[in-house]
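Here you get one chain, nothing else, as structure tokens; it is the form predicted on its own.
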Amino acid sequence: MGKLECKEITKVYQDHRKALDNVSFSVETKGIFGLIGRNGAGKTTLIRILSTELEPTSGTASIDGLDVLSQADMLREKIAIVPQEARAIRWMTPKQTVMSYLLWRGYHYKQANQLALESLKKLKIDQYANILNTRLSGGTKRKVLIATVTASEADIIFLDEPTTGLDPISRRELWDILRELGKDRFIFLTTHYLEEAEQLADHIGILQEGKLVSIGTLSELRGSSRYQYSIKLPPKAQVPLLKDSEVTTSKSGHTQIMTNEAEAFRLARLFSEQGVKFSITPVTLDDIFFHIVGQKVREENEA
């Protein structure tokens, strides 16, 4: 099994700005990777260095043994990349749209066309094969560019964000399509969208300011974290005396317990004969990005 490799990543603009500051960590290159962090984090820079489209200032990378610099040409075969800013070319067809990919790719014309159906297909949006772009909504414009790559055969896919701006529905359909992908190809994710990184990832990375703070599976992560379970009540319940627990309160008055597992069943018992409403559930990608991120971080997605 082939790995993804990044040694002592560093990436500094013309600006003096430091996007990436000495990155290093391994997976395997199967399944599904997640990286996530708020906007600014640094995750459109190391994905860009990563698909051979940015040189790091220092450090260095490889995938599957070849050096992201010095073999990019043969890397640049294995992979396929639907960069954040990608958009569908208005005036083609979705099947023009992959087509056009493949044979700039390399792909004989007949073979781009066959594959070009085929991936459209895989989508479920090949009844739209011969409708401008343009009258398509948003989700299936996004699936189109996801059939881009599926359709080239690249072992590798880096997808930056690939369903910020869809509806819930859209998003969850691509969930779908995802998952399907990540059973026979590997799949690098950026997202901000942390049950997005929850419901797809083997692996998830955290990038704060350019640090790579955190990687694991998501049982991992838990393990790492203080506190293992959740607990939410509503707007001005009362928060009885706690052991080893932290307190947060959101905008809306709602009350989140963070505590051990055997403070989280004595507080349930507690609850339960108060009839006190609450919630509880491990903690989740979110909590636990909270807690390495900072307070900032759950301000912002409350607002």
Second form
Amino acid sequence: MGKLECKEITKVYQDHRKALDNVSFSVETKGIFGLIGRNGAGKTTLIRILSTELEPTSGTASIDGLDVLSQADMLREKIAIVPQEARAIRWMTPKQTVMSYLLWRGYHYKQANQLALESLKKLKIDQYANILNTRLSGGTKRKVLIATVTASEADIIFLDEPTTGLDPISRRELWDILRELGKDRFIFLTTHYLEEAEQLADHIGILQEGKLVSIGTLSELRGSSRYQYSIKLPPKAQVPLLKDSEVTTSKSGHTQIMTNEAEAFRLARLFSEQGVKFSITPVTLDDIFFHIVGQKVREENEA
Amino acid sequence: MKRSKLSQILAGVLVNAIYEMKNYPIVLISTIISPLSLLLVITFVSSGALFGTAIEGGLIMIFFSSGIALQSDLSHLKNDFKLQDMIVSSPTSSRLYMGGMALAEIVYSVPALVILIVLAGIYLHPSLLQIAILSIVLLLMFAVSVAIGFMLSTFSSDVVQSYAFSRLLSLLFATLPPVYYPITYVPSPFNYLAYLSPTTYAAEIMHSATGYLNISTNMLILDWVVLLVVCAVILFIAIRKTRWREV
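Beyond the form predicted on its own, can we have the form predicted together with the partner chain?
So here's everything in the complex, that chain up top.
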């Protein structure tokens, strides 16, 4: 099984903005890798470097043993990308969009025509094959773009925020498609929807201000997190004395206690005995993300 | 997988010309308007005397403007649709991408070209040698403008400015210089300014080849030298400065 490896990747743009700062990690090129982070965290810069669009200022990266700088031509034979803000060209139809991309990849006309129709059918948008892209819904337009790269032979696919701006139903439809794709290709996905990464990704990386602050499977991220459980209490509930926990109260008055396993079960027993309504769940990716990002902000403020 | 270079060029022609012409036939009319309207104006104003040079001017304008239009079209596809990002990360080389897109600009101008070529055939009756000279000059003009257009498109990040810049370049190099009429019609000192544009040299060669302008052999040689040098220098700069992968 191949690997995607980044070694000390740093990117400083010409306006002196540092987008990536010494990013190093390694993941197997199978399944779905989700890269999450806030806007401006450096997700797009990293995906553009890995997909050979952009040169890093320093550091190296390789995919399945092929260096993104010195072996870019060989690497481009096996990768494909749908960039952030990519749009289906408005004067073309979905079939023409997919076909032209396949022609650019060097397929013969007949083969491109056949693969385009198959890809549109697979994504259940073949009924729109000959309608102008401009007349399609946002979700269908996005599926057209996904169809272009999946129709190709590329076995490593980069998707930069593929569901941004879609309604919840279209987003879930795309998730099903991506899950299927991830079975036989490697999908490198960036998103700022934490639920999306939680639902789809086998491995998750968290970027914060150009630095990779955490990486692993969801259970590994939970394990590495200081807190493993989240307890939620209704407004006005009394919070007892806590050990090794973090308490936050929302505007609506709901209280969230993030804590470790032992303390979580002690609190659960206590609340049950007191008849306090509460819910207890393992921490979600949201909890981990907000905890990591929040901690970083606090550390910076203290510094 | 064995990849077809022909398919890679065809993709550019389809996306940048054929699909738009097929799905929006109205664009066929708009491609004709610019070169033919100037042809008509010059012909009417000169009472038909400059019809021949105006046909040649129309051809120069089409070939030069087509290459320059590449700048705004590529910029549009790159910045509004992120097409170039998708292509950079694919097995297509920058040369095949540019080749297909450039060819598309000529295909886009086919309706106007057909009209001008038919008019040239009827009115100019060019010999094989004259056809060869006109073709070489037009191809050189096209190469220069394609190189400028592609180079500028790779730097462009704003499609509005790109379209404005394209129109400005076309005006400066294909409309204002004496391409629709002989340079002898331009009074001094403006005729010296005209020599700042490579299209002036192209027009001099074409007008001279078809007998509309009498210039010395030395001047003709100078025209060819300037045209070839400009073409070589601009192609060299374009190859060196064009950004395919961003830094």
